[in-house]
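Here you get one chain, nothing else, as structure tokens; it is the form predicted alone.
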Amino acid sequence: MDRLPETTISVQNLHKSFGDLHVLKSIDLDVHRGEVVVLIGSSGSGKTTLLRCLNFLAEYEQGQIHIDEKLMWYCDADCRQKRPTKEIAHDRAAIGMVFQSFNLFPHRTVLENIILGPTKVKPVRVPKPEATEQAMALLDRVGLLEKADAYPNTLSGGQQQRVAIARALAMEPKVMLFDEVTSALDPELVGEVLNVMRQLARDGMTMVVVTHEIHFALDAADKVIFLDQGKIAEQGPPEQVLFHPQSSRLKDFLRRFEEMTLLSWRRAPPGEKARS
């Protein structure tokens, strides 16, 4: 008998709402270790929102996030009572997030931007020697090692994103979550990110991403999810949703992009895709 794979995420019947928008609307989510989820859908459909919840940058007044099994946020399962800041701050620490801004201080090198999280922030301290040489090691992984002393004002948008998301993976999370970042770059530079998020794909890193980027949808993710109006209205393998939608939403978000963008997909060879 196959082993079932083990759950990193576990979301159930979330709601978030802001004022009287109903954001987030009864949202049931998992996502197993080292598999990669795509969330698309239009503007205003949530997607943002519930990274938002899974990284404790914004509450919720419903429904349990559980992370390898462990409630978060809350300290009980109707949302009454929220834990300690320290616990919270030691949780999310445990899950990296990557946006559409690089969000790097501009006055501190490539490299001090890196060991800044776990010198400083990580809950066990690590050592400056360890954690620069753990730099090190994530700037060669995303093609940066050459700019380790460089400033950030010197960098184009795509290395700059490429080290936000190095000083994302210094501090060993569990699971990824990347808001579109991608959208900020000039197109010429979309590749390089991409590739980056790719390689974290084949390495099995667990992660949540949302993305206009179909391509990348249909390489690299496991499962596709369509989020309409804050409800999940279609989820599945990328093929399945994206070359066979069900819902008439659907199809009208789809047909924002290209058709010959899916088309030159299914012929392209299956070296170039990543996950084939």
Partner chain sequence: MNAHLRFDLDYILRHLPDFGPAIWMAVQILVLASAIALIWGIFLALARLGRGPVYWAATGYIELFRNTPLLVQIYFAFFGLPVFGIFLSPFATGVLALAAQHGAFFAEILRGTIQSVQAQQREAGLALGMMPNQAMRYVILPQAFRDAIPASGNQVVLLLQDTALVSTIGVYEITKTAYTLAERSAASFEMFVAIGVIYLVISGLMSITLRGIESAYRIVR
Given for the second form:
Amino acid sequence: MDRLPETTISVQNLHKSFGDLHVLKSIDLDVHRGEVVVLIGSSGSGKTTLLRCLNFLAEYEQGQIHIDEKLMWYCDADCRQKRPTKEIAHDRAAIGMVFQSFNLFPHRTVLENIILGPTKVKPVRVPKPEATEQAMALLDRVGLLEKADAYPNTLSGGQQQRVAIARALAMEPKVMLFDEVTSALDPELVGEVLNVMRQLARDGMTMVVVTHEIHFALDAADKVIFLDQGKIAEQGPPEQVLFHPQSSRLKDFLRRFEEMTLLSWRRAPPGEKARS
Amino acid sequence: MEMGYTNLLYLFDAASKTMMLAIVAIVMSTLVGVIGGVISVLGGRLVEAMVSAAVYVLRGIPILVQLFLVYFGLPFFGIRVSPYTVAIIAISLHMGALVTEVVRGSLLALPKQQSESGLALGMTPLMLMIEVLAPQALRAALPPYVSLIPVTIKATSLASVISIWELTLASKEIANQTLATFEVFGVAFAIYFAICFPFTWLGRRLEQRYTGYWQ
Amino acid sequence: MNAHLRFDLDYILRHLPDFGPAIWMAVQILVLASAIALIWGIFLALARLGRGPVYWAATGYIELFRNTPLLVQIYFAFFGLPVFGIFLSPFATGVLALAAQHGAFFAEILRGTIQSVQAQQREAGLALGMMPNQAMRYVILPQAFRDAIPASGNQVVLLLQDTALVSTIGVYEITKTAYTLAERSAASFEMFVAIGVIYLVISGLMSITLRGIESAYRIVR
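To complete the pair, please output the form predicted in complex with its partner chain; the form predicted alone was given just before.
First the chain shown before, then all remaining chains and molecules of the complex.
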């Protein structure tokens, strides 16, 4: 019998509404250490909102989120009890997030973007020389060593997104959240970002990825979750969810994708898995 | 150190003079600005350069100095007018230069395709101007124009320097007489604020409302 | 009767040296008032980000000073402060009055640029684990300050024009000097033409300098 790895993220009965709109309905989700979970679903299915809840960027009405078996934030039914901002900020520091629109700080160079977190924000501040050294190593990892002193506006979208990944990694997070990180990119730049993410997965990072890149789900994910109308409609290993969809909603969703991308990824070999 | 009821009425009387000055100055500066803005856009390169130069000079010199320039300048050319006229001319020219820029800017901000698509629909240039261009230019010009109104109102206070009796001069008089400086200027501030703030507020509202239409 | 219509260039040239100290005085007022107004404006803008009484005090101050004439503010400071037992020189009174009003304008400029920094920037900071005040300090304010440079530059040029108002309380800056010289001669018009040119030259030089500063600090997004 397999020993289950320790869970990194555990979500129980999560509910979230925007006014009358019930966006997330009783989400339960476990992400184990080193696991790569890909969230798919049409727009409005709540996948980005779920990701934002994991990082407390969106407040939720009901439910519990544990990270490393520690209750991160809890809100009772009337949401009277809130954790102090400082504790939330402290917890966020351990969760890396990469956004669709990069959101690099335009007034700082690439290097300054990356060392800002470790030197000024991290609960235990890292001295600047050390942070710089680590930042250069990260830049090397995402293949942008020569851009250390460039300003974000001089970089391509793909390069900016790789810097954003490095910036998040500099905080040495337990988990990385990716929110449609390739959606704003020109098609030819998508690959370089996905490759960095694949490498990250291979290195054992725990990742929750919202994406429309089905290829990535196939060859890097351990688990694919299909969100539909605020609920987890289907989940399982990528081959199961993507090749043998059960519900008509998922079949429709995948068919639309197939038509959209004009790629017959069904026939393509699954490729080398991130981890066997 | 009481300012007294009579003095309060005196200040309100002076405030009505301030408002008259402001209304005339606003009308005149609008005329100057619309004419200046339109001819600089339609009048060819030479006119444009002349208007730009005039705007640069008029907005680059303090209103107070312009007031003295007109005050001493008209007699220099043998023209005698009342101080009141001097104040109106000086303020209207300075503010007119600012309005010119607003009008010019809003006309130049009109996308070229607008006139092309209008002409393609078979509109005459006049129809095009009335139906398509003017409303759009107006919408762009309105927020900054409204924001200039309180500037004009505040500028009328400078007329006191050439002894025109309005709110600022009246407050100074009474303050010196009664030594109730705090009360007197307090009332003056309140009156100016009551006249200016609605326009400041409106200008800001219009700006927020129309942002997004013009980029 | 057309003897009048002679532009007395000689008189201007003869008195040009008198404008040396006058310009120096105007520049001192300009620099001091701008510096105080900038710091005061930053303070006001930050206060306006607060809540409750702090917000309302800053908002009230800003709106009051923006919507009343500078000249009345100068008179109030000049005639009013002594009533409260505060005796300042006309120079100090003028500098403080200018700074008081222009501080309100700087605060408005800064409020605008703070608001226009994208919300996602703040969010990116928070996602890195920043406290809201850290996001303000490291992410929003540095961008807002630099975005505010062009408008603040224009404001400083307007402040130069407003130094002329300090002439009304007897500070011998450019306008007061011209007025005094004009009174002593028949060449009043000439005197004011001369200082009109002086103001244009100074603000022209300022604009060129500011253009340089602007491009050096512009954030390209």
